[in-house]
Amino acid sequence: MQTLEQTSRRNFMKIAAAASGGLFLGFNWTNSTALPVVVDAKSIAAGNINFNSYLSIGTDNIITIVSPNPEIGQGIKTAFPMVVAEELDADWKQVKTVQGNLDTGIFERQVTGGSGAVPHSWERLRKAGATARHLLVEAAAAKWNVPAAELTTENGEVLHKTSGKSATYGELAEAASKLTAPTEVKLKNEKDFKLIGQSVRNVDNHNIATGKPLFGLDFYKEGMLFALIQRPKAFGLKLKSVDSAAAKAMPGIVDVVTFENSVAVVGKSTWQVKKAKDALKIEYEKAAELESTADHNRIFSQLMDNGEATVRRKDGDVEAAFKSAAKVIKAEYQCPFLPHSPLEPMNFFAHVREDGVELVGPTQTPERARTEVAKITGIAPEKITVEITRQGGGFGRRLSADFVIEAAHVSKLVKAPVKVVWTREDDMTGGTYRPAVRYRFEAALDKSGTLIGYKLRGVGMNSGNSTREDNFPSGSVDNLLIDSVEHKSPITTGPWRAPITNFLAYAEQSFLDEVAEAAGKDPVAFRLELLEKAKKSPVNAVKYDVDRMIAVVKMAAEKSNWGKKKGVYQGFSVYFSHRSYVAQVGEIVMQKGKPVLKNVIAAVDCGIVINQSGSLQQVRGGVVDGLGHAMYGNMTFKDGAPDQTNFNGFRLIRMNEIPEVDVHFVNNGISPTGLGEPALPPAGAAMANAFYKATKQRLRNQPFVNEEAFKGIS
């Protein structure tokens, strides 16, 4: 038997494989270097001088570019460097980026959520790129005792073209990094980038294929201890009693701690750990109500009947509009509790001495970390450190700081350094999940078929406001009520990518389809048509861009031949949210005698786009996301606690169901609006108003595998 012990991924299945007599190939992964899982910002490489807190240039002529922003696999340790490189004019190949970690004093918003990390510091970034050219081209003419007007950069060089001399920035970075730094600097014009616009590859592609330790599951601190914990078996039940003695006396294990409602079991591998947490014996008793699914399909009707709502808007004299209506249409959407079930379950390392707390690992935000841990510990923030690693996933999870606290509280308590593992039930069952929830909508046509009035309601399940009340149509339609009412449930939320809009896009965007053939109406005509009423005589605030909107729907309507393929049943969806547009129009075919989805086409107005290659894959995988949990995510409970525990009761969509994403970006030249979740809620829509036109049978809740409708297709 071979022991493995702190070797890499690659290490792992080559011992595998000879332990089981199976087939590896001659890859010699032991000859790769383990490069460290942190890079510490403020001592990047020895000998490189910084100009900046985003970008150092070593007189290799190596330019190290910091990405403050926590990389979940958004490509945003790839497009922040590709910023900062556009404006210094470097050469890419002479390019280095790092994660930075937290550091306040230097960096603004070190968040990844809410698609709004480009956003935020497309411009600082370009200041900082800016600003060290504009030393660097100083240093020169002063070298040279040339006008700096006359000076020109490229590919990571200044040049004096009427004389011939040039500099590399590295032999110029030393003088450079000596001069008064200008308050205000000239950016490039758009139409003058090299860079920005063109595929790169993710920086890290190569330390990921060859198992390089990046995650923070791979981090591991000489001396440190593992901890498995467990939490309550169902959301409303707390700790009564803990007998941990068969526990303690297992080989490895150093000790059993509890703290909160949780219990700890502490030593040296993660799967002695495990052991001994399958031996311990809880008993729990009862603090809130144990809710089932049952529970919440009963709380759903009584609060959409008879809660008392929260007006969220009211336009116009909406009671009128449907007393006068012509036709009355009228519809329900639900969707389920949701886990996030990223790739790395969740996991965090931390130290906690007298004078200060270390910590280690996957977050999406790293200062909610520190200021968690320094309100358990007593420790002031400024002597509590973040690394932040790369993460596998995250889609909102890794945005709480439950497992960051949880390795803080068992390192205080056992006085060592520990890193806490989630084992993926843990991760299923002890997580916050995207809420469930349910929506009413009706709307009121007079005998032209023109929308005249309009309501939603929205029941959510710890969700606040379950609605996004200035969101198209609302501006659009001359009455119109929106409403929301709360249900607290002992059930743990938190954002889920593309927060409440990742299911109302869906219920929004299949109601109007349905209001559009009540009309007689084609469906992308009838939104253009509300488009059209918001632009010219907006009813109240319009709080989206009607213009950018108008853009992607008929952008979707061309690419896809909206209407005019012979054989091929399509739908239309179009969502605003993170700031950006996104219209989509899924394409279903008839196989066998069943529909088959074969194609999504996307129109999306991002602004300008930064990397081409990291932006497809973003809105790719937000439609494949979207679709997969549309038909078959699904979180049920009995009793408070989930019914699905791992992969094997949880279905996720699998490649052969994947359809074609064809992608098309508006360009528009203006600065970046979001991007990692803006692709995600139109997507469901889009294939449930296909799926109408090729069954005529309707998909009102998810997942849609749970459809009478859907039976059978899948």
The other form holds:
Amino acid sequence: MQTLEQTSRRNFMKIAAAASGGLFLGFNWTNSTALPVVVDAKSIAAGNINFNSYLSIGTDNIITIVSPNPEIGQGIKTAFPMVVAEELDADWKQVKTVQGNLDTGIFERQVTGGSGAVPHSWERLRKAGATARHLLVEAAAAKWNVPAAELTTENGEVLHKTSGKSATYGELAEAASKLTAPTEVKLKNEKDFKLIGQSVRNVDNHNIATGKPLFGLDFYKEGMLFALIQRPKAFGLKLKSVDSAAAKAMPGIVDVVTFENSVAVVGKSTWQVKKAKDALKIEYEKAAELESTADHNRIFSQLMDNGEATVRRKDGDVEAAFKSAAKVIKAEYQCPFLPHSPLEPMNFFAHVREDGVELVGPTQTPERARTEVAKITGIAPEKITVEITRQGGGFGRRLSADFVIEAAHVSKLVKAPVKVVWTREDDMTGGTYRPAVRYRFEAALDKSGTLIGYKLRGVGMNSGNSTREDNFPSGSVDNLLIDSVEHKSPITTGPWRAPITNFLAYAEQSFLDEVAEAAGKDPVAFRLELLEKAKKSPVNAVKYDVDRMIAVVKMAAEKSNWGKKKGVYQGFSVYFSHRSYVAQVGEIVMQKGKPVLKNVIAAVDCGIVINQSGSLQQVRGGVVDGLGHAMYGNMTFKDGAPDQTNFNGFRLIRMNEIPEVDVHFVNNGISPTGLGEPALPPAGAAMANAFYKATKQRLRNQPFVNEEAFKGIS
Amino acid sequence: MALFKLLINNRAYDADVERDTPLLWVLRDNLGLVGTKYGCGIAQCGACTVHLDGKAVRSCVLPVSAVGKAKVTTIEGLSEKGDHPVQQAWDEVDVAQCGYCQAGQIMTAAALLKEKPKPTEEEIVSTMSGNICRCGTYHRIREAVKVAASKTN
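To test you: the structure above is the form predicted on its own. What is the structure of the form predicted together with the partner chain?
Every chain and every other molecule in the complex is listed next, the one we just looked at coming first.
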């Protein structure tokens, strides 16, 4: 039986040490100006080195590149090595990729979140590849006694065209490893990229398609126990008493332990533990308000009118602008709480010993996992190892460390290696949701239809700042006020793919459509008019790149043949988030009297596209995710308890419900700016605005399926 | 506890488990065949799809006691070298994002093509809509089923 443990525990150090000689290059992820340093195999094997990440070239021509950031489906384990291989002029077929474990000594920002991995590491990865290439060329020059300037590199070989000599990187690796690293290294001109910009298949495709143990839930270890945890069944309850006698008497059960408000059933198999958990008799008592969705709607209304708002941005004189307005438009938009629903539920392995802790599993923030476990165990962080597995989706849920902390608690209490597993019900009812938010927008138009005033108030449940005050249209309106009110709820919230903007973009872009209509303007022309204003006479700070935004607006309009298609109702949306720009056109046609979303055309500026295949899918997946949750996603509560507990009650989008998604990337040569999230935010409004064109009805609340206008459609 | 003799991927296995244990957990916890995934436990998502005598079933709601002498095929046994036309198509089309649901998707697709080697687009969509992909790789799943169908004559 092959388990994840056996396949993944070969860490990079061992791989490096096992290679018989060769070039080992460390490069510093902390500081993009730091120089890569060449070290020999011996010092790497001893772990006696001072840098942050490595690529190795073995004498067998195998180039091993370690990818330190957690892979949750964003394609980083393919994209990172592509960048290194590009500057190295490696033969992609000879590249092996390895997932790095947590090592704050040699890596920085081992986080998957904020669409930030590629923007953060782009320069570092390129320098690592370029430095290794330089050394290999120097080694060949010395070997053949020719000037390095006469040498070229291609597909993992150094070539001397005039003499016809060639050598593989593997042949040169040992000699190259004895040279001193250059103080400066020349990076390729982007137009000379051969690998970057191509379609490269996911490096784990074969393992995925053959069912190899890759994911956290696939990790098994000799002697490991399984734990399922009963958490309070409603937000606002705390544990009063536990009767675990019946559960403890059931087959396969080793122990039932209690910590904080949780009761953990520990046993020899998942199924036995699940049955015993169902046999627990637990009493809870009220510790906070047990809120229902009806309460939230009431609270939204109260706080919208009377809440103490925090001003986020104020430009000009808003009150004067609204007083002088020829027309005022006002609308409210609301979204519900949402669970993340990664298909692999939360789980983590922990083995707490007296002298250290072993942690293995899916986390987007391995360092946070370690810090939190150090706190509860009292064991020093340097004695805690974190092995990062492949992850069955994240969507922000695995940025929290609650499930890691649980595993450590249970392992410490039962003094054994334990894997904590969440059932789907646990995962869906366990909190850290996307916060429910209501927005009120107000716009003032003058007689000519110019937007002279703009107000946005966000009211959110544990949402922090529910606005993004410096995003468009800020900077394009003379008089503007953006503020927010927060209600502290016992229902826990956390980052959810494209935090805040996953809903704000839909609300704002839908509202701007309402304003454009009131102004008698075409939705695209209206947005361009605002952007021109932000460019030519910006109002205070403009924190988005106006030209990049204009470019995607124009591209989406052109690619969708905006406004010129017969029998097609088009809706426009554009959003800037996480450094990238995405415009989308939704296209609805009437089929048997019902509006059906047939197409979404997306224009995307994420800078240089590293992997065409992965990036195209990232955009399509983002659009599908955005539409699916806008249409169907709904999490409601009764007395603090979630009403939806599994996929029978909580509806996720399926294949028969997707539109075609036509993706176009802007080719502007800008360094990559991130793609894990930016395609999601605009999707809801692209659909809602097309829906309005087709039906003359606005969709102002998510999920759309619950809207009156949507009844009988889906 | 009872002893169950199972024929999985043309190999005999013994499992000493309770009668109501879903086949999914026998595969994963007892037999080390972890390619079959847990997603919902109530036959809603399809991540746990295996073949029972060639037909796609949801192993998360199939008690091991109901398997009897049926031949079980899991993702590990779909082909010897991982080169079943559906597995090849999944690589060629580069379907996976996170990859967690894909074993179930592949098993569903393989069962469909066994029954209908040349399915229509509607048949593909109707069958594959039983499986959830949270990453939203549906366009490529649909494409990969078509590519796999074109490989099998």
